[in-house]
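Just the one chain here, the form predicted alone, laid out as structure tokens.
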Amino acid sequence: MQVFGPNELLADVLKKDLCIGCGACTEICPYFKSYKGRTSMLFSCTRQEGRCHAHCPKAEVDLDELSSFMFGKAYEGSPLGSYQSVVISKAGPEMIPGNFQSGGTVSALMTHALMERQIDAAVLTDWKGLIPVPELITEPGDVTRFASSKYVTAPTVSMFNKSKQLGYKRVGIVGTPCQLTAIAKIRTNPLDREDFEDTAGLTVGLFCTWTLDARDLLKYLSARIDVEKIKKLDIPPPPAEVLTVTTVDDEIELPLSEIRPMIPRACSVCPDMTAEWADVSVGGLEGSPGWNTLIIRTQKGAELISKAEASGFLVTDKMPKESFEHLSMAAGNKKARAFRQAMEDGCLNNKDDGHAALRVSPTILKEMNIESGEDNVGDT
């Protein structure tokens, strides 16, 4: 994995509008700060190599290296990434009741992990108005406060960085694919620091096709709704094509055609829909709002699921074949589109002195017909 410094991060990511505001470069030095979903470099810095660049999910992400670290093998380019099994799941009878987005799987797993002391703290993301704010919690009963999808850029990784400074050794984190790409890069110890400790006790990934710019969404909704009354945001599966806003008084549907212009450019070069670098990944199950899709990726994740089921915190069932096929198709399409866009933007596999956002084996690109401009999967 190539590592450069803050000036390269500024030039290759921030100035090219590839920053996703994940917070990976903040809380580790005074030069980068996050504000309302955006990251800025406040002062110049002369470091030739820095954690800011090394941790960024949009700078020199070598997919082979991450796959080797996480799963002990080269990156295969499969739609869902590496995994042990895919099931459907929901919170079990022993789980603390909450206003879950769908099946409550994420809340159940994080609550159980805290109760069983698999982790000693959890990084979750809350709202402050419509601005997402990461928090660090240690009590299982606090998890349900965070049980809703945010759909906006969030500096979640900044709190993971801060948790290290606070001395926590086993930290759980719930994050989107880009946020967990940053966590995976952090865990590889890219600067070969002798004092490095891997404090990621559990990583739970959220499915994500794209996110929204927090400030743009706030401005848009403020012109139409009393944002102080908003309780929940949701994007139902196709063919709905709406953003559903639930307030204390009503439920309002807004056309996605008006929402999509708020998607950050960084999302267009993200090949990961299902959080491939997590221990377990969770998303909604189309047609079944009370259930989640659950991808079990690592042995740590498998042991967590087994214990959560045994203790009544989680219920699982077989994944319907049609749902699995549709998920694979959608994830494969996103991967192909992202690789193609990164190639068109000149930030894929750059050679010589060129700095890449992504690096992936040319063999994978050939198998996916990226260079020919043709997808090898159907339309979603």
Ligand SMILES: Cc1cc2nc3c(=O)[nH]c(=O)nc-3n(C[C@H](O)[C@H](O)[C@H](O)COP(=O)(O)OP(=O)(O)OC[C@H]3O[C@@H](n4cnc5c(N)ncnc54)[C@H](O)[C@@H]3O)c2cc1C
Given for the second form:
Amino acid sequence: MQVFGPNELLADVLKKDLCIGCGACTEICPYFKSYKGRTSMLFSCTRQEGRCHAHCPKAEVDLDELSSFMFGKAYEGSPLGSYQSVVISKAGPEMIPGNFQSGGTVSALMTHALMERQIDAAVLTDWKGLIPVPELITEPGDVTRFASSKYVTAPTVSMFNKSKQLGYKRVGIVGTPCQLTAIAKIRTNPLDREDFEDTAGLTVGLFCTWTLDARDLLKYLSARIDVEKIKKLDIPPPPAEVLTVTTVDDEIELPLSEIRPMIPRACSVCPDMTAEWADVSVGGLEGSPGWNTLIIRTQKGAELISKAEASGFLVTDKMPKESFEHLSMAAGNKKARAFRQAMEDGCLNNKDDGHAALRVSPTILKEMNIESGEDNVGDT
Amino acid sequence: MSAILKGKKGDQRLFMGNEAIARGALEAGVNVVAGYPGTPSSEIIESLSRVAKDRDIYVEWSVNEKVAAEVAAAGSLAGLRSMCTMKMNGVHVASDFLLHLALTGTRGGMVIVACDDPNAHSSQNEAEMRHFAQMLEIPLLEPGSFQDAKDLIKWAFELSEELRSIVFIRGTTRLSHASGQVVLDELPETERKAAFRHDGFILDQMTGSVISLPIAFKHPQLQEKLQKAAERYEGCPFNSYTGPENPDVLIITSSACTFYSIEAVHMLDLQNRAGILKLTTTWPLPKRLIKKHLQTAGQILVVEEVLPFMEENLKVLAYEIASEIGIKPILGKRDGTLPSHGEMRPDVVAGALAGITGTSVDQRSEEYEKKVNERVFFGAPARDLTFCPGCPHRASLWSIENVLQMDNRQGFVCGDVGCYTMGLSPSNFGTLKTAHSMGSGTGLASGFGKLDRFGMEQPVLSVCGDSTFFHTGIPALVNAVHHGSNMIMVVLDNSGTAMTGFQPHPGIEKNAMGDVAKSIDIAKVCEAIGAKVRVEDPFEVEATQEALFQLLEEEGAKVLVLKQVCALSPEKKWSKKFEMSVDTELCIGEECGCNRLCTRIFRCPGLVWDQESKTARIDSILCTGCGVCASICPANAIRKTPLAANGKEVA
Ligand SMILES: Cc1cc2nc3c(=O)[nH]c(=O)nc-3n(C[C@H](O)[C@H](O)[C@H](O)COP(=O)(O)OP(=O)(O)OC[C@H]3O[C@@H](n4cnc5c(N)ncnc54)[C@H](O)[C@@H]3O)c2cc1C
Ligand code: SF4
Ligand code: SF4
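Moving on from the form predicted alone, kindly provide the form predicted together with this ligand as a structure.
Let's see the whole complex now, leading with the same chain.
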């Protein structure tokens, strides 16, 4: 993978509004910092190559390289990425109940992994007054504190970086597709450092169509409700076209037409809906709020699931065919949209000295009916 | 005994121009002296404050120049001799009061010494004070030697008492700060008693109420005084001419430009063709004296700093007498013979003179030329303006910069006047984005903080020194609080007027004469005004940033007082709080993860980059042991070991 330095990260990502605030470039040096859901560069740094750029999920992401690192094969461009199986799931009887977003699969898996010491710490994401706060925990009992989806840009990866500094060797992390793209990049040892260690013990991905800018959402919601009282946000499947906000007192619906403008630009070039670079990926299940869709991708993921099932932390079932088709279509659409947008924005497969956000084989683009990216020459 | 008191009548002593002025004031029997510090004027009051007890005079550093002029005027109105000092900016601050004082007139002699800073060596402009003399219609004098600088003060006091008007004296950087031989006069015993008379007839300047009205009476009276001054100027002993009887070129000059003119004439060996009229009485011009000299000369070159003030007035005069003496070419700044900006220099004057006389200015020897070229080739090391080692301003601006960048809303800081103005420069993080007059940073912030209704979402901050806070910062803060402006005023309180040399201000427990004075608590003042106030130590980097983040969340006008004594303050100098060292094993230097944050960005001169070992190290001579760099190093490589007051390590 091409690695540049902080100035390229600034020019190609931050200045182009492609930053998703994942925090992958923070907590490694004094120059990039995350605050209230946004990442900024504090002072100029002159390095030609840096981890900041190497980690960023919006700069020079070579999908073939990630795929061969994770699955030992080239990127195929299939809607759901590589996987072993897709099932539906929910927290089993052994799991402590919580304010889960859907079936509680994620919380159950993390609790189980910590209890079994498969991981020595977990990076989970909370929020305080709608401002995301990633945390590092080691106690299984703490996991449920993080239940429910925070529909905002979160610097979750910063806490993974910090966990490395603190010396944790097997860290579990729950993240959105962009966050897990960063984690995957980090795991490939992009700078070929001799002292490198892969400390990602378990990666649990969350499905994601888009997220919202934390500060914009805070501004919007605090003008309408007491944000301290929010328990849960949800985006029910189409044709609902609303964001539902559950507060301690009641539930209100806000039109998506007012919400969409808060989607970061970075989401428009994200080709990943189902967190393809995770051990397992978890999403909702249309029409069944108490259940999750669960994609098992790696061997490690498969082993975790069977152990969690065996110990009563997880219940699984067969994925209904119709739901599967729906999911594939949605994921495929997002992928095609993102490649097209990246092409239009001039950040796909740039040639010569050009810097790309994404690199994908032209054959795949052709199969998806997207013109090849050969036009993107130079630094646009 | 202080230098300006030593010596008896007739002794020759080496004095800095400002000391000569101070000595002159003592020889004139001054009673009351007030001023506000500002380069290049500060040493006048500094010298006088040291001898205040000995000479039984009253000296104060006032809160600002306007108040200084008022304090001095009170002395005059009570029948005493009073002097007021300031830099040129101060005249602008004081001018509203002076406009009225000119009309009411003075009683005891009152002299205002205002010093210009051509080239803005220590200023943010090179404005002139001379035009104020013209605008306010009061007489102006410009000493052209160190001896004059001393002797002129007495003459000015006498003139002031004769006219019952303020008299302006203009200094400039080179006259104030260079030194020269001065022959002393005696120090008189003054026995003036202060009393303010107000029981006389209202139009009687000496006994009635003091008021600038009725204008129909006071304004003509003021103009009469000015005419009288011009008359007295005809015989002023401080104007002098040297040169041939009928010079080809007559140089008319004043102030420090006298030195440059003499040097230029010598450089070109033009003693037989060029004459120099050193004019001390530059406003209003003495008509007969000018006429006498213009008559004898072929061409005239006016040499002055900065604007063509004297030149323009000379041209008016020359026009008025043209029918008698004919039209004389008067060269200077208006025709471009000399520049109207920057400091005058001997070589510039020589260049102009060479052009006029058709002589050559290039007098450099070959060897000199060679040496210059060598030096130019190898170049002087680049040095940018930076804060001293251990300067609290570096720590304060560091925190502000970090917070504003992290906040990521294009927040900005309105700067003010003090050492911290250097925060405009990129080598000091470029945190400040505006700089104007004293107190104006907070005034600007007060205005910016009201623009949210027009869509401005950027956080607005101002910085303001402790002395500046008292000078003109308070009204701006009152304005911001009253109008609910969204802004944070950061008071960089380093416990003194540090930039000009540690003069006390109302926040300090000591006055100019060294007496105990009531100190005024900045935080309490701000609280009383109604601002939300936090006080932090800028050396506590984390706490300072935390406070800033919190204040950014709050509505309205807020104040953060960052209190830490200046690294150069007499009480702090040579005392280290920490012994600093770099653990070279931990230092990651240029590697990813640091890239020399301490020596490349933070840039305290106490930190040095060791090219060989590729690690940072501490220069233990320069390091003041403030400990701040230990909290910025991302590798925790900078260690601080606490030292006791005696410099020994704490057990
Ligand atoms: C921004 C976002 C967009 C999503 N979009 C979709 C979608 O389009 N379709 C779909 O099917 N599912 C989507 N999901 C996933 C879905 O909302 C649930 O998170 C998922 O079904 C898991 O449910 P659960 O009950 O197992 O989670 P829980 O057991 O409630 O656990 C939630 C976990 O999510 C983590 N988390 C919460 N917010 C964030 C965040 N911002 N960044 C990183 N980690 C976070 C917490 O650490 C917690 O461990 C999205 C999630 C997020 C955060
Ligand atoms: S997307 Fe993530 S890694 Fe890239 S610049 Fe933004 S915060 Fe940094
Ligand atoms: S900041 Fe710390 S790690 Fe970086 S160069 Fe200085 S001492 Fe070394």
